[in-house]
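Given next, in structure tokens, is a single chain: the form predicted alone.
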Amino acid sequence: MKRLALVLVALAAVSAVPAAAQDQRPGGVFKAAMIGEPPSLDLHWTTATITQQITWHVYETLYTFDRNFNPMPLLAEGQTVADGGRRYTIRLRHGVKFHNGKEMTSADVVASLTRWGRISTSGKPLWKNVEAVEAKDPYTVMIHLKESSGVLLVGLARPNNGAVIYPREIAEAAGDNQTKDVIGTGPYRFVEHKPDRHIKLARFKDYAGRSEAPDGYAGKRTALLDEILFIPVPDVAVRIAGVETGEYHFAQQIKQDQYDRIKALPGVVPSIIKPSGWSTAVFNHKQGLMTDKRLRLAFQAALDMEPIMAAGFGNRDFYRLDPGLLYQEQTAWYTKAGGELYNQKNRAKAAALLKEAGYAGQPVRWVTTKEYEWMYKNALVAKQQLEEAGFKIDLQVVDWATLVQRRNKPELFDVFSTGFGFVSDPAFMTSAQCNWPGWWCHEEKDRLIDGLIKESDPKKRRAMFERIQVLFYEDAGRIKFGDSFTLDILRKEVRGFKTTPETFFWNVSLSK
């Protein structure tokens, strides 16, 4: 398969301490302070960010991105394909270990692919195309495709909600429920769950790693640290003072309007994430007001982006109004079709929908959360001007793992917050599946979507995602902002720390 060329010409504007190799010492307990906890520790079950950026330390994946974000083997070793594309041999790497001391073979490559396919975000539409996975010996699995594919080893390399291999006797005995059992081969094996206090890693001291030179999230993977410590901490300006007085050595998700005051602390470093997600609302496409498209395009159409972005993310640096569901970064990708319906701000218009939709001052429950802030304050500046345009908005404020559990049941929320991350390839879009909550289901286009993971011819794949762009705004399936460039923060001591649109801290030490 060719690999896949979508190279990020402007990503990461502000990198984080470069450190040669022989500076970097083994030792040290790393505490990163997070915006909350994650809803789950099962990668399979939930797109949560949060997720992935804690267990991607533990779990991994059969391939992974290089730098180019072209699929690369992780836990493969290689892979051939025949029958017209069909059929993809991988052969599986030899003497790799899970944390529980039992060695991974095709047996536990089956059973996890199979579970994630049925019940992932990500895997559902992959697997559609999927015929058989089968074990042909210990080290070797075989995966039958009803039709050839583009983009299968793009979908097996995806960091979030991963096709992460757990052993074959968890995956198949969580099925389609929670695992609560977090085991898997990475260079960090999980120690404890705290809650409200922290979620602790500790190096694995067996693990087997690639010999390549480290490239993206490819190659070699060093567990430097002794432990790693991912602590819930929700109020922001907490995150800062901890990094500022040395109690956590990294935050996450500050708020951009601290950028020039962040830059004049001694030992912090800032490290901006470009591009890193866009900011949405996601209606209810399968229960209560939403369902109804004209309320969604009315909600559309009274929408003005640029005071919502700003009260977002503050400095202008860290936002951009763009329509398209791709980045301007991704040449290969990036359109505007369908622009001419986002950021309309014509409460004209959105006012006379609501009339014609008969629309009788019902409350518009909105769930949104302030531990990722910018998402609180897109939704108070959005909440005024549909009002003024004629919605009533009840906004419900929850921390984020409530939000997570009430927005997989539709009859909870009409409205919730959230953002959508970086992908590599349209074909696993979380803003375009119908079976992601939400639900939003449209004939053309979950056909359009299924046509992007089997079709192979760059234009005709490009002509597809434009196609399912112009639905995006036409059918009001989502609501998009704009883009966002998250800033984290560290300290000076932190060694090997790369800025990515995923945050990892393998390859990464401490100074003292």
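As the structure is a computational prediction, the values presented were derived from the model and not from experiment. Positions refer to the first chain, counted from 1. First, how it differs from the form predicted in complex with its partner chain.
- For the candidates Lys274, Gly162, Trp400, Met290, the hinge between rigid parts between these two forms coincides with Lys274.
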The other form holds:
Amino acid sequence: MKRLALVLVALAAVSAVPAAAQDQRPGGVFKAAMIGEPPSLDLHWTTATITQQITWHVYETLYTFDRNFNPMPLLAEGQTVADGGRRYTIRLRHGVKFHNGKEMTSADVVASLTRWGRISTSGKPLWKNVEAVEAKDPYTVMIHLKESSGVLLVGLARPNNGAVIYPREIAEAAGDNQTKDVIGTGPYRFVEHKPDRHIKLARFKDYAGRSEAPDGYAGKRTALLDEILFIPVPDVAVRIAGVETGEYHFAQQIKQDQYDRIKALPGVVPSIIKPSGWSTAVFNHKQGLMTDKRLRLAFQAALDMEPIMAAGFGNRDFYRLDPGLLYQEQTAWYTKAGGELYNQKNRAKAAALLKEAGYAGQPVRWVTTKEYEWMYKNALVAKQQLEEAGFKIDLQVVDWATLVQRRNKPELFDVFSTGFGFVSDPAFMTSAQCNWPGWWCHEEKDRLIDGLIKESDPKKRRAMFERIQVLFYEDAGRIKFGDSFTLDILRKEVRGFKTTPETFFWNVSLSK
Amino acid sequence: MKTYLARRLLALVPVALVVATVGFTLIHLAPGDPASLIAGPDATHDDIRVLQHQLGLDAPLHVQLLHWYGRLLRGDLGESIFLRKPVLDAILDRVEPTLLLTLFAMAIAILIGVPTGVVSARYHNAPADQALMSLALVGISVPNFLLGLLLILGFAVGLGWFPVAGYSPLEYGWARTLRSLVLPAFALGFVQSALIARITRSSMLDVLREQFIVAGRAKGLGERAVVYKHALKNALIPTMTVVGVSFAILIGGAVVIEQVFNIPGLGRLIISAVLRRDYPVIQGVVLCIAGVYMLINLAVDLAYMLVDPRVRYQ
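Just the form predicted alone so far, so send over the form predicted in complex with its partner chain.
Full complex below, order starting with the chain above.
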């Protein structure tokens, strides 16, 4: 009886403490082992993922995504749409401070959005449709569009190369060059960048967070950690060892074949980012052999994706064979349309197509890299399968810097390896863009992409996307090998971490 | 002596010029360009071209080279594309860890290598000699990055005595700096110690067969005096040459070890610069390292005089 009373007292004591406080205490320095250095800290300037992963703790966008990838207001309060979807009036939150102490107003938003629309890879296509951006009053911004748009808010919410808001002076002083100061409105402020040593962020005491419960990237963001150190650790074995000994709290991009070992390590928790991207071979549609559709279709027909993906990603927990250009997890978009042409394993069909095209064994130049080992391994297995079907593949293994240069020169390649990261909306798929290396331009497909940008009816947009996916396979626009998942690892004392396609450390704390 | 020194220093200039030109040409001939990397994976060709223009990379190669020479004459190594600061500052920021690591490794190499060589020679063909030389063979054969990873596994992950990786700058206290450098310095120095041991041993063996050693023994000098006072001092010239060369090799080895142990030194600087095609940094670091090599060679030549009074420079 006495024991029961004790238990009851203990239970009462525990339940009196709110759940969050029980688990999450503020304080501590969080060390994240990253794969390298960001090429720039100006998010308008680069599409490099690592820049976004670090700086989105510092900079914020007007909108962001909830867990279902719907755009939700972040720095914005809300919006009204008028004039048949051509005029957006965006109300800004009051009392949001930059890290330099200044309050954010519409002048900062106008300057930042104008710069983003002018120079960023992700902003430029969207901004073609923008007639004007103006500050109506200090807390209201108006965006006038040439035609109605279904993706304006989604575009403003995208994290990568995102439409983050800088103080007006910084955006204007930088112009088309890189910004000099790292100042935003985010929960963490930038302290210092010591190249090859660390990037240090510290809690921003005057952060004005939202009040809604956290949902995906949206809702309340709290800086529970005193500091975050992003440490470049290029060697994957050292990243693992560092988390094992507790020197780092987080390490990204662990080799998937290490998964079984990681699971057995005490104090280390694996985090599988699912989905994170898909691996691909990109054809040169502008010049050379692969401009012949029959050769592309033969290439597509010959491939058996299971061994290709197994070689690249090792463990079955880290890849999935799937024809979808967007992922199963994105229920609003996922479709198998056109999928009968994916993973055909049909060498006879490939051989027949090659014959029809009059292919006489000219070498297909495939540029790949070992810097991303999976790209090389995907290509190596695919090469063998293609050669069995009658292709002759000249696999050119170069470093990443060379690959990204060569892929811009149509005379230098027929195929190159790469991966496409997670995108929230098909209007922004790099995989279907016409003016991106490989130059898969196709009249109907490009008209549909254009339609996706303008149309706002979800049903019509989905139908357009399905048709794009069918064309992707019918025209063999590019080759999708399969979905891949990334392995990150954490210390067990990390609390509040959410596994999402984009890693973030707000609302994360350390126990002890 | 002074004229000799002046002549040697003057001779550095044409060598530096050749290194600068060859370095510049090679790195610019290599495919890849920094603009594509800054712009990121999703950038279009037009975005990249705009960036190339902003960075001045669309100018013809000889124009870029002349431009760089002009800056060099003014003592300006240029500005890093990625770090957005002068190359000289970037290099000076990285000198401390690399210098300390190399010196520490050198000390380990000498402290292990020279006594091992002497003991081996002293007990020529005895079990001690054979054991030590087998160990030296292993030392020479193991690549330093592998040794580094094994040391991390044993002493950092297993025993927890040292940090897994990283560097603690001197400003946070020398004890922490030293602790952060023990494993990398050992990984780097051990391989060199094997080389030094073998050279010291063979040079000692040669000297021990000389007549003045026999004479020393004949006049009743103790074995210690014979080995350590007379033989060792005479055997040190080849060892010193190797130490000088080793120093240069260690700087090269530091490039790998800094990568494994995550030490923000010159090695990391040049590796990341090469991977990102940060041309000004690569050119600057290559020039500096070449300069250091040349100065070390000069220092070694001068040091011969200290051990061997027969050596004189005019």
